[in-house]
Every structure is written in structure tokens, then in C-alpha cells.
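As a starting point, one isolated chain is supplied in C-alpha cells, in the form predicted alone.
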Amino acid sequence: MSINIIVCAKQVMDPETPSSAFSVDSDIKQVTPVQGIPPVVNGFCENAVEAALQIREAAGGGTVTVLSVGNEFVMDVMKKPLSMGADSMILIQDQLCENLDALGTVNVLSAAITRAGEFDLILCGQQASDWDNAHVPLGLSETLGIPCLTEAKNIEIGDDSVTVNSSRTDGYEVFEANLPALITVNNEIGEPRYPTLRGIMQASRKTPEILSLSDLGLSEDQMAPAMALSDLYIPVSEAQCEIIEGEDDADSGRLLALKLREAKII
């Protein structure tokens, strides 16, 4: 059996990024740049590709194509799931794709997709690590008109199917829709593969195909924003900590009832 596998990865802003790094330009209502520090792939989408080799090792052969939008990315970044084991990656690169919302991003996948051929399955992170938005596979699976299967901890394919395990707070449910399908993934899935010297150096000789949105046959018209952003800005705390200590726990909890009973609290 064979299987032709896209799976949607994402280059975000490293999540480990210091606060005291992180900082808002107001004016364009952006996120600005830390020096020094690279983008990642978002988490979620590296557990996408693990499940999508994983997939792939099951079913005896297939292809897995990692596929992104954006702008300016970093090649040894985006590279790395090359380097992990998938066959080939597109990245549709504009100025225009700087900025997408959900929906714009949805029509550039969608287009992309359509132009790269037939799939058995798209995989997806759950959600990006930069707006934890989820909204993006839930778009994709509309407008391709495929079912759509969340949070998958376990994935298994049948001869024109597909079974998930899907997490929830309490368990996990069972899910089964017909192929082509897509599927968002979580951290359940497994730890993203490490790359091999072998994988890496694979990676080096693989060339990224690179489109802009006029080799999709898309206006600038169909990215216009969906949503507007009225403001972008850090939250400040303005909380105040006071420490109660007394002479054992005892004494530190009576302290701390007259305390809350003098700001009326209890």
C-alpha cells in the first residue's frame, strides 16, 4: 500500500523566546524580531510530520510533502523536516503572506494543495504556538470538502480509511471517515524523530520548490483579511505579592485569615 501524505508546517517565532526579549512594534501591531534568536518549526507541526513518517513506515511506501506559507523564511529552519525523513517541500513565499489571517491562509493551503494533485491525507498541528488560533485545518477541510479529525493521539489507515483516537480530558474517542481526510495532530502522537547525519545531509541536496501567490492564480484581493486587529500589545501586571510568614504553618494560616479578613476577602 501507498500513500501520498501533505502535511501543513508552520515557521513561528521560537516559544522558548525570553520575555524580557519579547517585545510589540504598536504601530504596524506586529511582534518584532528578536535578534539573535531563529524561528522554529511550531511544535505541533514537527509531532505532524513524525505521524506522517509513521504513517508512511505502516503502510510499506507512500510520499510525505511538508508545505508552508509565508515570507523570508529560514531554510535551515524549514529544512529540518526534510532532514527528519519527508520527501519534498513546497513553500509559497510573498510579501503578501506575511500577515495572513486564518482564512487567507486557508486559500493559499487550498490552492496549493489543489495544484500539487492527488492526497490521501493532510496532517495538521493542532494549533501554531504564535496565535493558538486552531482555526486554519478547520478551514481547509471546508473548502477542500473533506472530513476533518482533531487532536489525534493514534492514527490508523485501512484500504480507503481512516481510524483516530482522539484526545479528550477524561479518555480519548474513536473516530472513522473515508480517505481523503484531513487530520490535526497532538504531542500524544509521539516525539518528533532527532534528524540523522545521514537525514541531514539528504536534506542538503533536496531543493525546496518555491511559489509565490501569482503561481497559484491568487489576487491580492482573495488575501485581504477576514478579521481586523484593532489592537496588539504585552499585558502589564499590575499585581502586588505579599509573603505571610509566622512561626510555623499553623501561625502562618491565622496570619493569612486576619489578613484577608482585613481586606474583606473572607
Contents of the next structure:
Amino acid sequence: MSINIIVCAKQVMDPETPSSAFSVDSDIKQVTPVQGIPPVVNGFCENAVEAALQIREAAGGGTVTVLSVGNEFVMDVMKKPLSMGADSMILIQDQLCENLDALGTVNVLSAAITRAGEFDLILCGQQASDWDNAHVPLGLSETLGIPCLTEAKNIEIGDDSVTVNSSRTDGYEVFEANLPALITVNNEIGEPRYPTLRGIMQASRKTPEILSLSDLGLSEDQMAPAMALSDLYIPVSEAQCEIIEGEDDADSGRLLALKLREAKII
Amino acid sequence: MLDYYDVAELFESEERQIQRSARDYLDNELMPNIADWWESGEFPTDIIPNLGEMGFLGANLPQEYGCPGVGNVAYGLIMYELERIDSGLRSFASVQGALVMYPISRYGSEEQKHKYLPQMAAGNIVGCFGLTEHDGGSDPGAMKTTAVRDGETYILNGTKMWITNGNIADIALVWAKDSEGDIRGFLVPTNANGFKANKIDKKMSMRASVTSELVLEDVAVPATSMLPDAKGLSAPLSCLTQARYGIAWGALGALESVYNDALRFSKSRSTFGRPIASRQLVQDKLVDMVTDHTKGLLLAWKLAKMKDNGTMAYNHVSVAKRENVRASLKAARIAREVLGGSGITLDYSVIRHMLNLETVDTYEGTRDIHTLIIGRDLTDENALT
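I would like to compare: after the form predicted alone, may I see the structure of the form predicted in complex with the partner chain?
Zooming out: every chain and molecule, the one shown earlier first.
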């Protein structure tokens, strides 16, 4: 059995960046890149790569192609999926992709996927750690006209179908869909493997295919945002400390409970 | 990675990726337990196959024997990351890769290379290196261990001391003098009759590493277990050059670790209403650490390039080992001062690194020995003997 999988992966700011180093420029409504802290591949996208590799290994053959849209890729970072074992990578790199909204991203990804040819499965991270919107996978499946199964904990490939065990807040749901399909995953699918030295050296011989929007036949008009960001700021949090003093510890506890109830916290 | 001068800009993309992947793996899988292993005096043998899977064992040795075959910058960065966790972990990898796999690769027969190197790279076979004896590691030529030929067999007798991995090894590379007085290397299975490894306990350094005495009493090994192309003291010394090269990088990993502890602590610890990081004396200490690390990283990088292009000599390695280890030990001692009382606990890495580095400063050539090696090269006068 052979299965061809496309994984959509996003380069994001390292979510481990210390909060003290994080800042936004409210004038241009953008997060200010932190000097000295390189970006990373979005965590859930790494989970998607791991899932794809496991599916390919279980199938005994096929390909894993990683696809990403951005303006300025850091190749040390983006080659990680290749070092993990993906077969190829397509990067759509264009100045116009700098601040794409979900619809624009969907347009670019769907054009790139259509150009890439036949596929059995698209895997996406459930959401990206930069904006946490979780819009793109849903829009992409809609645009491509294929079923979308979300938050997969387990994926089993049949002859022409896929069975997905999906995490829900109160348990799990099992879905079956025809292939091709799009599936989103999170960390429940399993920890992404570490790139080994052999994997990194093998990936060094793989060159990502870099395309522009014009290579995909896309115009600037098609990138026009459907949604406008009206404001971007870091919420100001003020800490106030009030010492609750009672006659003894039990009394202090009682007074604290009253205070919390007044504040509708308990 | 601590990198004040952006030295990593000089690295290849793959080298940066290797450093990052090694750090991710080690931080997630080993760092959380290292203080406990150190305190209990335990080397976690179950991690060995994982280190092999990652490619950390004999990383710079040829791919045709199942090794990753990376360049010397990448190899150095792996040593750096291992020792950022603990010198004991780096020591394990150094002994496996530089002191056992390297001599097999350089001096072994094709049969020996195919038999041992792929299995050692995978972590399925563990090796140790038996050169030092009780009466002084700085004079290995005076060894008393003997190898007497008896037909197609060699009979080994002697005792080796301070042998890393001794009690967990499957094979020991034992250096012994033959009947002509030539030093030869023998691959001795540690389950051979007459071979015994005695674990050295009560160590206050390298506690997450196994250190042993090896006793060989009439150990019979086939003549084919001898490394055919290793003859004379230069062979084991060439292995030490490889290991010392790795230490030159590794020590900087330990330096980064103690610096980070000192920096974080100094920002969070306040005296007289201000963080101690705001005090000039503390800043002076932090600046010294970063300056030494920056110089050391440039030194190690240049040494790697010399090693890659074949111009590295053992005296060059002495400069880097001598300098970087002492800088790291000095940084650990200063970091311990910055942390005050907290610096003596295993809640921080400082005291663990400091105690480990006392060993690293001594083994693989003491600072004094390296001074004399470099001095001899500079003056053509031999003060070693």
C-alpha cells in the first residue's frame, strides 16, 4: 500500500519566548520579532508531520510532502520536518504572504496543493500558536471539497477510507470518511520524533521547492484580506494585593471565602 | 545556545540543526533527571540505545561503518550539548566514540570495524579504554600491563585505573606491552575469564558516570583481537587527541549551564532592595564568564576547521582543552559564589558541574601536562621527562 500525504506546516514565533521579551507594535498592528530567538515550526504542525510519518511507515510506502506559506522562511527551522523524515517540501514564499489572513492562506495552500497533484490525505496542526485561530484547515477542506476531521487522536487508513478517533472535551468520537480527506491533529496524536543526525544529514541533500504567488497563478487581489485587524495590544494587568487578616487562621480563611464569594469567584 | 558573538553564523545550516535537535532531545529526555542520577551515583544505561539512535556515538566516524559521518563542528556541538547536561554523559560518549570506536576505525582490521563499529554506533555494544594505570596517568609509556603471545593467543596481565564505563562495558580496549616492549591495543570482551571490573565508589565528581578499576589476570584473547595497525605509544595518544578535542567543546557546554544559572539567580535574588545582578561585582563575574565562553567557542570552532582540513596537531588540541576546561571550572566556581548558599545544592547545576570539572581538568591530560606539551612545541625543549 502506498499513501501520499501533504502536511501543512507553519513557521511561527517561538512560543517559549520569555514574556519579558514579547512586544507588539500597535501602530502597525504586528508582533515585534525578538532578536536572537529563532522562530520554530508550529508545535501542532510537528505533531502532524509525526502522524504523517507514522501513517507512511504503517502503509509501507508513499510520500510525505510538507507545504508552507510565508514571507521569510528560516531554512534551519523549516527543514526540521525533512530531518524528521518527510520526503519533500514546498515553500510558497512571497512578500504578499507576510500578513495573510486565513482566507488568503487557504487560497495559497489550495492552489499549491492543486499544483502538487494527487494526494490521499492532508494533515494540519489543529491551530497555530501565533494566533490560535484554527481557521485554515476548515477553509482548506471546504475549498478543496474534501471532508475535514478534527482533533485526531488516532488515524487508521483503510483501502479508500480513513477512520479517525477524535478528542472531545467529554470523551472521543470516531469518524470515518472517504479519501482524500483533511485531518487536523494536536499533541494527543503523539510526540514528534527528534531529528537524528542521520535524518539531518539526509535532509541536507533535499532542497525545498520555493514558489512565488505568481508561480501558482495567484494575483495580489486574491490575497486581499477578508478580515481587518482593528487593534493589537498587550492587555495591561494590574495586581492588587489585599491581606485578609482574621483572629486566627480559621477566621482568616472564612473572611477570604466571603471575599471570594463577593467577587463571584467561588 | 549562549553565543555572544553569533559564532553560530559560522556554522553550516546542518550543524545548527544538529545542535538544536541535540538540545531539544537532551533537555526533554535527560535534563529532568540528571541531578537525581548524579546524587544517587548512577549512570542511566537505558539511555544508551537512544543516544545511538540520535547519532551521538562516534558521530564523526565513517558512514560505511554505520556511523553518521558528520564533520567536526557538528561532533563538537554534540559534545557541547551533552556536557551542558553533565560531564559524565559527555564522558560516556567521548569514551565510546573517541577512545574505542576511533581506534577501531583507524587501527582496526576490516573485520573488527564491521563487527564493532555499527553495533557501537547504535549503542548495542559499550566500550571502555584501558590505558591509565595506578602509578600515574601522565606517564602512560611506563605501563606495566603485559601481553605475551602464546601461539594464536595473547595472555594479558595487569591493572588499569580510572576507567570510564568499566563496569558497563561489553568490550575493553586494553593497551599492553608485548614481549618486544611495544604498546599494542587489544579488544577484550569484559566477560573473558580473568577479567574483572571493580567499580570506584565514594566519588565526589562524575557521579553520573561509571569509573572502574580493570584487573586482568591471565586473560587469554585471540591474536585477532589485537588492533593490527596500532603499535607504540602514539596510537593511544592519538585517541586521547580525539577525546581532548571533544572536551574542548564540551567544557563550554558546562560553562553555559553555570552561567545561565548565575544569570537567572542574580536577576531574581535581591539584596538591599535591588537584584544582585545590578551590582558591579556580580556583573564583573557574569562578564568574565561570557567573555571566556565567547573566546572558547571561537577557539573550538577554529580547531574544528583545522581538524576537518587535516592541519590540527595534538598541541593545538592541548591549547583548547587546557584553556576551555580551566575557563569552565573557573566559571563554575564563580557561579557558585554568585548563588551563595543555593550554589551548593543540586537544585542548580553549578556545584554538580563544578565538581565534575575538577575531573575534566585532570583527565585527558592535566593542565600542567598540556602546558608542557605546548611549551615543548614552542621551545623545542622537552620539560615533560
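None of these values were measured; they are calculated from a predicted model. Numbering follows the first chain given and starts at 1. We call the rigid core whatever largest set of C-alpha positions still superposes within 1.5 Å between the two forms.
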Discussion item. After a rigid core superposition, would you say the CA of residue 255 moves by 2 angstroms or more between these two forms, or not?
Written reply: yes
Discussion item. So that I can tell if residue 24 moves, could you say whether its C-alpha shifts by at least 2 Å between these two forms after the core superposition?
Written reply: no
Discussion item. Given a core-based superposition, decide whether the C-alpha of residue 236 shifts by 2 Å or more between these two forms.
Written reply: no
